[in-house]
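Presented below, as structure tokens, is a lone chain in the form predicted alone.
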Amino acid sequence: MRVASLIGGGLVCLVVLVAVFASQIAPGDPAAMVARPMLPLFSPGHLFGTDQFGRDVLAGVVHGARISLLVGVAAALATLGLGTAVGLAAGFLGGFADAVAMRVTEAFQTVPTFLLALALCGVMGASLTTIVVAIAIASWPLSARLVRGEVLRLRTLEYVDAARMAGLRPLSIALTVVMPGALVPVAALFGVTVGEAILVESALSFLGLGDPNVFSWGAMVANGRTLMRTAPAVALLPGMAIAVTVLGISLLGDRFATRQRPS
């Protein structure tokens, strides 16, 4: 498990640096015609060859890189702040608070994420902004009940009662006694989350519903499938970025998520 963790912290440091040094690496827009259509790997100034409109397929892949980080952080903070926050007042209100919160939650279990989120794009439009909104409304479910769980058993315990003891309102004992104890097993999935909607981003890219405005690692995938035989790297390489992101972001991952469970 050291090992693994190791390996997926190497491959999101990697992916990280490439975001952060885009610029530097491929300067200019990803989405200028640099060079004669249909490059070969290795092509002098063109590492990575260029697609049939004769955009360089590395510019493509190392902003892509920032894309792909920028809606998986952002996407994974709401997701599991909305959880949170449902969580929270179910676990603490009880009751019929409690039920009415659970019978949502498992109403939007019931549909699959992706499909949820394909439906909330194509109302609403493409942009960054309502892929990160539609990821965060699709993915909740999960950290709602993690949280709800552990608020249940956190306001049964003595310095919670202490809290109450003290005078504090019950405001105040959710938000500052509560919630940093059940914060604690949330953090395990952020990493899963990020990994999920690089995923759910890539797949929108894909299908034509992600942003038109930036280069996606979706988008790039999308653009090559009808180049597969003739210039494969065009396809390829963006999805294997997207694997090597999602696959490293797991490993991460389930470091922090084996240190919450009990030993």
Second form
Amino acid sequence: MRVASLIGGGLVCLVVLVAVFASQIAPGDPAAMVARPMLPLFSPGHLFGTDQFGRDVLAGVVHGARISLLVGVAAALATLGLGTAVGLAAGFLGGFADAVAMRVTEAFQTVPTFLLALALCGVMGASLTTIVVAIAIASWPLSARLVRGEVLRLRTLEYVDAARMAGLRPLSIALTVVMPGALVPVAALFGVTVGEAILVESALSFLGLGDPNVFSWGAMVANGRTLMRTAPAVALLPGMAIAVTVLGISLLGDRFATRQRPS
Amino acid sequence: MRGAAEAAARIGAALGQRVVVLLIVAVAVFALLEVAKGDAVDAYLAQTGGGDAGYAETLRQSFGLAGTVPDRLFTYLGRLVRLDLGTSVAFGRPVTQVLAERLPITLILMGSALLITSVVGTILGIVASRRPGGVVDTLVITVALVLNATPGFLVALVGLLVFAVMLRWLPVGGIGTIGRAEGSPALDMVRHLVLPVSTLALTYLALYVRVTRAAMIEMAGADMVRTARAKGLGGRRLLLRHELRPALMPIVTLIGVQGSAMLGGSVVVETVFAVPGYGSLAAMAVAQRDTLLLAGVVLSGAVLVVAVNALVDILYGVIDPRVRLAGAAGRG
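Next up, can you give the form predicted in complex with its partner chain of this protein, since the form predicted alone came first?
Following is the full complex, with the preceding chain placed first.
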């Protein structure tokens, strides 16, 4: 599986570089009309051709990397942050608070993640911020359960007893002794969570619920959908960009997951 | 007889827990409705041509939309108990009625997709686990990973392009040919569902392959399998009875998880293929700002997931007798 993580790392590096240097690779506004509409692939100056509004497809794909990575990382941080907070609280408080937290977690797991994200976006209106918030609210339960389980396990270990004996207060035991250990499995979830968040964002944009002010991959696929018969590349290229990004992240994320799990 | 009574008690306890979970979902959906700007009265007035503030207030009183938040919550929950989910603005009919109409197609779509992913994913996982790191294993894992990373709408669009537009083997969308009787209606519907079902099945295949593969590799090294092999057992009997059966537990657990994920994925797939199920209904409710309908889809989606999980629990008992015994011992 070393080859897999190398490929994953390469793909992620590529996408990050493209996102960082988007303005250098394709200067100007990706949503601006720059050439004759419907130029085919490999046209001079427009490698990926243009769409029905004369927008350069390559520019769209390149600038879309920024949006996907931004939303993916922000949503993953928000998801894992929320999940960790709930998991820590449930694991430490125990008793009734724990029971309530676990039932709420189950309830959120019962509603399909994408359906909830869709509903939240529909209610809150579409912007990058609401998408990030919606993804976090819809996907935190997994990390909450993981952290809670880890806290319950770590609490019984001797070094926590030692800290208690040394006179540390419960809050500082929670934050400085148990939390670092409980965060390890969460860190392993980071890659997968970024990948899933990118997929959710792209599907929301595809359905027309993305931020209307940004040019995202999902929205490009939705726009190119009407051209599938005549110019499939307009929809397929941004779609493949999503797949390549998520594949790279999951290959790389797997590596971290296997490395951090003590065997 | 005693076993049956205990099983009933166990199912009852599990049922109680599920009701609590659904109650929390209902409260969350109520919060969602509260956050949504404007209520059913605003929607009604916009549709019927408006009215003054006094009229709106009267309507709110009669619909139970007035009063404090707890008041409204109890009114809402009270209506849910009576299966009253309000009126859909987009359809101009009760939400329950719209949902009931779309339930069969949703069940057919999700059921077939779940069945196909679990069977194909399990078989591929077993095949891959025979020689970990081998050519077949690498190939299966690669395909599964790529499919897992591909957004559902891309799989749907490629399927549409290849099989409906280029090869013309399958229809582009809908669930039945209108006005043209070509073969039986059932066969016609099957033809229409091939693309949406396989799109859903393909996008959720990876997890099955992965879990089955891991469980089978673990079982292949287990003591009981080694003992069975030492006794001279081999071939299909060893594979199915000694390795696969214990490995089935995590595989079955996945059905519940996957059922929920697929219901989410069906939003995009049903929209692309114009399948009139819960998924496209959710997308439509959002597009039309039909908040009550949206709430109805989320609630019934949660009920469906709970039902699938209940089925999974029953399957546990069938696969692993220890689950039944543990349940009986715990209560006996």
